[in-house]
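Single chain ahead, written as structure tokens, the form predicted alone.
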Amino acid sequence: MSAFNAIGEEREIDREEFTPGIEPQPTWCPGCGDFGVLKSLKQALPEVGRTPEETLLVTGIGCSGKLNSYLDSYGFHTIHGRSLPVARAAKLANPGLEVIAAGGDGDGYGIGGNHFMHTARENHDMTYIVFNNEIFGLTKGQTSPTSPKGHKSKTQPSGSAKDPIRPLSLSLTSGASYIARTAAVNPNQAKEILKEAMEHDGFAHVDFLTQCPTWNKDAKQYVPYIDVQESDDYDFDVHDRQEAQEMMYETENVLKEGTVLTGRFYVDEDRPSYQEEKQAIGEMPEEPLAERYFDDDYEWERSYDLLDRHR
């Protein structure tokens, strides 16, 4: 019998299946935007058709890292900035899993920024949720890569002298094939975007605006927000890279002025995923690599059997 027979099981899924029996109530600060991410994710997974046994949530360090403590699924709590390489390995070994990586703006755009760029470049088939609250929350309010210029914090008491990173533009430039921004104050849109991201074949990056009422009161609640797909003021083709780039640039500019634009910004449905590219050149088998660990008859291949000796 396959060790992964839970994958692909046809049955009704209730969102409460994702509520753990141990520590079911999150301990984030009252008013924290992280509650909105958890709620949206628990609503989206059943609509995608995924059970807890079919889901792996890999997190980094920070307030966002507690997400897999409050979602009953397979989970892996990595070190700071390293959620993506762990998630990539898991997806390549067992493609049937729904792999979701999550981290904060410091975790994802700062310490793990290099992994972010190269995971997008390679177009690994997974969803990456970045909790963007423009601050380091767990370590008590230091300036992060997305903190606006002039923002005062414990590490920048005179105000940050640096412009913030542009996460949407960076994602597009790096090669992500699905890019969206949503906010904790818009749970219905967030659920739909997370659902689309998980159903997308390739690297799906969701910049999730999550207010921090404890350490970043300047960010308010990210309201009012504007859905660029529903507004008559914004008309662009999400499948056109140049139009998407221009829309992202405007979105990142006006955020500094208090205008919050959310929605889908870029979707490339034709680009093969990293796994598909590797299979096309014969460097990855069709069957899950993880199955081999449970196959007593499998004869293991070693690198010295596959490569010619260096002469």
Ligand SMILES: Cc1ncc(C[n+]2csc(CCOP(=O)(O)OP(=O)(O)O)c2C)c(N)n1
Given for the second form:
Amino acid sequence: MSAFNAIGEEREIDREEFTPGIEPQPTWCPGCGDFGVLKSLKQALPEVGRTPEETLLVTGIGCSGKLNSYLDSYGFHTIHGRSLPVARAAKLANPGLEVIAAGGDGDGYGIGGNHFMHTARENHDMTYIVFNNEIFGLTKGQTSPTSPKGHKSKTQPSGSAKDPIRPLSLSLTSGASYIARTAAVNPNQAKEILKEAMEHDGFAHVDFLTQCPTWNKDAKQYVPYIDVQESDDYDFDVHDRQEAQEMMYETENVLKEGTVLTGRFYVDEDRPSYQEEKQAIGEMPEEPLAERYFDDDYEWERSYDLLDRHR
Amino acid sequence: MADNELIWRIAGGSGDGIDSTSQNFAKALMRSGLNVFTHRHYPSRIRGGHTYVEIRASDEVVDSRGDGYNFLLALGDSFARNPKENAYYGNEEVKPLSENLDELREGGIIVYDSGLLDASEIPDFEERAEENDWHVFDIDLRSMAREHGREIMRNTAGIGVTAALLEMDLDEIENLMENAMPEKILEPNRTILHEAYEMVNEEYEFDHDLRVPTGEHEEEQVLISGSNGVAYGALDEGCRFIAGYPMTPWTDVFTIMSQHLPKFGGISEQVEDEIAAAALALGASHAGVKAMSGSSGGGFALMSEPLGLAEMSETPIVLVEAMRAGPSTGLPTKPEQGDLEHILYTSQGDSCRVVFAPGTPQEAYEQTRTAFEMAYNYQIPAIVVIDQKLSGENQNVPASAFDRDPNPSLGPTLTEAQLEDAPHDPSGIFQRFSHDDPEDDGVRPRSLPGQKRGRFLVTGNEHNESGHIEEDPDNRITQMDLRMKKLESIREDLDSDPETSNQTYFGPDEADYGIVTWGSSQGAVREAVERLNDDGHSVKAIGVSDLMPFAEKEVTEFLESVDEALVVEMNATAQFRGLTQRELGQFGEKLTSLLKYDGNPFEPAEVVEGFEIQIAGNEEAPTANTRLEPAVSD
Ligand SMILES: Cc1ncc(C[n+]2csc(CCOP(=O)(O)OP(=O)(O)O)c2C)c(N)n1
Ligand code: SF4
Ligand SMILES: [Mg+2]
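For comparison with the form predicted alone, would you give the structure of this protein in the form predicted together with the named molecule?
Shown next: the complete complex, the earlier chain at its head.
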């Protein structure tokens, strides 16, 4: 018998279950792109058959990090940049959970950049949503790792001298096995992409363009946007690493010019997830580790049985 | 000083197998019925560089490396010998024979490998030997090894010579070799061992007094290091998840855990940095698996923020801080107790954590178990503080000390059935941070992700009963007070049974003077106290382990009962003495610190000397390497 009966439970799920009674109205600024993430996530979760109590949403710090105040599930609002290491350990501890990590562009590509690289490299079976508003929202509009070169802010009064990071390319190079970009202004595509990301068995990275009308007026609303899968102008194979790489490079280049390319950029269904890799070498148990602590019949191993080497 | 003791030093090149050779020799001594204690010294370098291990063996209890040594086995440093590397290591090659030679006791024995070492490179070697009545044996161990096997086997030749000179039986040594070596190298080693043994007996007349002591154990013993103690304590508490990033000396604990966890159905993760390591431990524990991480000073600094998150989110985790001498990269392979304040206070806000500093390998086992119990029962981070000294030193411990029930309890965690009746807010969110305090100890039972009826939010922000961000002052006070109350509850819990106190006492029950120390300095102090009492002083000591919540009652009682006390610790700013005064708010006029921060642990003689100077009122520094400093008044 499982101690975690929310996991794998089959039942009708109403999207309103994900609206917390406590703080139903988000306090994001009017017009903020973060609403789009919340909405599409609330739609996607029931459609992939996940309930609030089998979902663990782990967030960082930022306007984006407040996501789990407004989405009712198990939630862990961590510290700036550290959602990924918390999330991936929870997944290893209890792999039946639907683990989603989320945070801002500063959180994920800046202060938490090292974790992003390594979590992608390890291909943990989880979804990572980066609210990319190309700005530090919560701290009032400073330049972020994705802000375009020349972007002026209070801390970069003469405009940023730095080229922005290339989040899609970085993700691909690091080893993510599902990489997409969507935009808050495109909720239907966003929902579909989030569903695919959650169903993907590996690290699914969604760079989610979220306009910040308060601090980043330059980025407008990320409209008009183009879905690279729908448009006849773009023809590449999302399963082909080389082609994906070129497409990402172009996508990142044209964003500064106001051309918003979205869609799936890379999908690798063959790469084993980290859990599979670890189990294959015998370094992770087949049964969820978290269940063991509730198993009264489990014979716990003892250090006493290791003493031969010390005699 | 034990009347009849052997302090055997094997010195040579780092990477020449000195560790495994000495480990086996120590076990052989232990099996023969002796108490053993090992101390290792090595440079922060992979191969080459002078290194040594000392094994102290006696029929009496041995808790420290002792003073000096009485047997030196000096092997060559094969790396320093490499002609291409001469430029780097200069005179390093005679160090196995020359280093700390003054500390060799009168009447002591020197065996050196004349195949690799040239005693004439050491100034006045012969005169000094004569003056000190050293018995010197220059034996070409290298040729002996080459003749029957490979050059590296000269270690075994050295053991054979040692055994012959000490009139020690070869049986246990051979048994251990059989266990440790594959057939292919066992045979030549066995030949070399016997060859060396017989050669000494046939070719040398000797008139030294030193013999291997004899003793008997009442029960079976095992040779355990501080790092083993920590790891085994964690395993027996049901810890099945570790995340870490290598850093000396923490790496030992991490390695031991990583080797055993897969067999125990657990998970070990080497990750990108220490911030991640601590965050992973949090994530695993939050999801319902007993988890730990750890590091040494620099890596522990990176864990500051996740540590604070554990305090605020009331997520149980255990961290190990294996101190080495700082600041910064400091002396990477040398011990110091300089991280105390860092460990107690790092991370923003009021500290709300448990900190234990065990003093021996066995205490490392026991206190790591208690650390897990406190962490999980009280949903709080617990830190086990060890250092480069304790992590690497081995001591015999009765095997029965480990013959204990495992404790995989997660602490107050609700089942789905219990969650049905637990408090929920109107929208159905479990009130994990309820203002009600069911046991009046500050602890609110938790649920785990994936449980029905258990969903809640946890955040590093101040939060309300459902875990949602809340800045209301009344809620703030309630939540803060409940979290801080756990420290009081833990203190009461720890004080409830004096039998299981983490504090260690030695010396007579009543004495005029006291010595107070903490963590790994305990062993040297224990021996010093014995000697001081033998010399007619009236002195007793306490080794303190509970640093947070502080062992207030026990330390107060101890200090009240003495006229004056010496506080012994390995750092420059008397951090523990400061903590004691801060916690107790009195006794400043009674306390004088004895400090040492040269990269080496205290020897008992230094403590004896410090004590005598303090009592005699002499203001001179006791020795070149220690410092006396009176406390500022309270
Ligand atoms: C260690 C640390 N450094 C700095 C901060 C302050 N801080 C909070 S959010 C944030 C940046 C937010 O930007 P982003 O991650 O892009 O999130 P957004 O608000 O735009 O959604 C910063 C710098 C912090 N909380 N912790
Ligand atoms: S500051 Fe920007 S990102 Fe933050 S809530 Fe307002 S609009 Fe959204
Ligand atoms: Mg941002």
